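Taking the form predicted on its own, here's one chain by itself in structure tokens.
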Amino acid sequence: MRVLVTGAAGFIGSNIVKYLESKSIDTVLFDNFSHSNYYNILDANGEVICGDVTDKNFYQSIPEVDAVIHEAAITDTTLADDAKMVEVNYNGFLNVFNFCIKKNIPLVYASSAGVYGKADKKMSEQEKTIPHNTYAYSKYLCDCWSRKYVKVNKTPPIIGLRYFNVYGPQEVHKNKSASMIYQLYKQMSRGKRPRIFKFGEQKRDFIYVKDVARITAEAINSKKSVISNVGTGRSRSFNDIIAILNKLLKKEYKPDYIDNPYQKVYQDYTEADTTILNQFLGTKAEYSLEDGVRDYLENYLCYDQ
């Protein structure tokens, strides 16, 4: 088998890369290096072309494949520039899903539980989705365009992901964008306070990078059309990553608590219903919390112990 993975030299694209690579999956590495890092992908052995998703005849520099991963997309929620971030995320996605289509081939592309916006409870792939911002708006249109033509249209699989809140290595080039748990690790393995926004119980589902890069990988094989969740299925709040990091680092920081800027537009809690992962996809997440942050800095942090 021959997988194309599109922004595969950014965070979770070279970690879907690295995993396919590892179960001797041939790659071919598609990225125009404007969000990502030459650094994630220097190990890789695929075949790497320099393109752009956006240009509608991106498909002319494409080898013949047989599967299509698609995670090439801005991902930073404060961008101000809504026309590029659609442009980038919805057209691109309409380009690599038309690709598909007329190859016949199946397609995995990453959405975000950013779709559901603000909720109170377990966030289901059946519930009625509010975007809060142009980034979460522009992978709700990604999930309505595939929802609509798979069902009036025979096509090969179009499986939608939406990952929850991703932490792992290789994300350090996405800078402020990168996850909650990278920016308190660097401020607490610096000698400072980790500062949150009042008072450190908003949740998230913590999801481990290499979770969703296997769980993205083996979604390949799916026989028919889905949306999934891919979260752990537990939220966890950001005073309890203080916590873990505190006791990996044998510090005793305390929380500096500030306000919250972004208050209209941020999510205080996410976790997902994980049933469509585990029954139509047949897998679920294996790292904690605990395991993951703790693999993450021994393993790629490199915190003195």
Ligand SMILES: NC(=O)c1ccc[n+]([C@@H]2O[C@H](COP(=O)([O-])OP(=O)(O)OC[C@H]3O[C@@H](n4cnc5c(N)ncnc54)[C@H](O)[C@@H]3O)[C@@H](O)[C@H]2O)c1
The other form holds:
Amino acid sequence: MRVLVTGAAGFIGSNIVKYLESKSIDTVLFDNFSHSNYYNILDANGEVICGDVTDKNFYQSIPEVDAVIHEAAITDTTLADDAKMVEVNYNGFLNVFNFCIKKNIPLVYASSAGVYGKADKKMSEQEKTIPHNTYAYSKYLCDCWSRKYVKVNKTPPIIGLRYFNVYGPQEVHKNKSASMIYQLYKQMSRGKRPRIFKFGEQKRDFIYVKDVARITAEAINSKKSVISNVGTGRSRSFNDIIAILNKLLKKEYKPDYIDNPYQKVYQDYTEADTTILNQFLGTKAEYSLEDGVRDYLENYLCYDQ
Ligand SMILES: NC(=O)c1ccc[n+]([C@@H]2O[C@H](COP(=O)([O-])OP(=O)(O)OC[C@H]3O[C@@H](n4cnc5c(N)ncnc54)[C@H](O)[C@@H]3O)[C@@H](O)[C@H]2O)c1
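Shown: the form predicted on its own; wanted: the form predicted together with this ligand:
The complete assembly is shown below, putting the previous chain first.
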């Protein structure tokens, strides 16, 4: 079996490639290297193709593959260029989507919990979504398109995965868009008090990238189309992260609380309803926040001083 991974040199894409290759699945790595780190794929065995998913003829460079995992996107949610965001994230998605339809091969693509906007209860796939920024809107468009298309056409399985807050190795190139776990670790490991928005009780469903990579890779075996959340189902506060990091680093830093300038559009709370993930895709996250952060620190971040 050979799987095309777009966005393969990015954070999640490169972890997916690693997971697939560990299961002896051949890979083709596609990326335009606009927001990536080639170090992430130094050990990969698959063919590397430098190309752009917005190029309508991108498929001409692709060898025969049996499935596609589409991760390529602009992931900096603060990018002010709306046209570019929608072009890459939605038009790029449509190109990949049409490629899979034409070849009759399964597509697993990265959507986002961002589509839900602000919420005060668990986020469920059946509920109305109100994206609060153009990034989230671009993912919303992908979900709307695939839902409508599979309803009226016979298609190969199309699996949309709404990732929640992913953290873990190979995210360093994301800078300010990297996870809260990485940002807080960076401050605390350099002797600084961790800075968070007042008063640290914002809650997110943090999921370790090793779970995300496994769940995404396994989703290519789904027989039916679906849109599923990918989260742990348990939301944790920023104060919790600081407590976990303090324990692992043997420190006692008190948070430095600052005002949140993005309050209007800020997701104070994300938590995945995991019913579809558990029952339809038959899987779940295995790492608790404590286990994931420990693995991340002990096996990866300790080398990033
Ligand atoms: N990291 C998270 O917490 C999170 C949460 C929800 C959804 N997602 C989604 O998961 C996917 C992967 O995100 P990530 O965190 O690994 O981000 P990332 O920025 O590390 O990876 C994106 C990759 O896509 C590539 N890329 C960008 N534009 C391209 C184009 N036009 N053609 C080809 N390649 C292009 C970049 O070079 C990069 O390697 C994205 O679709 C993102 O929207 C991520």
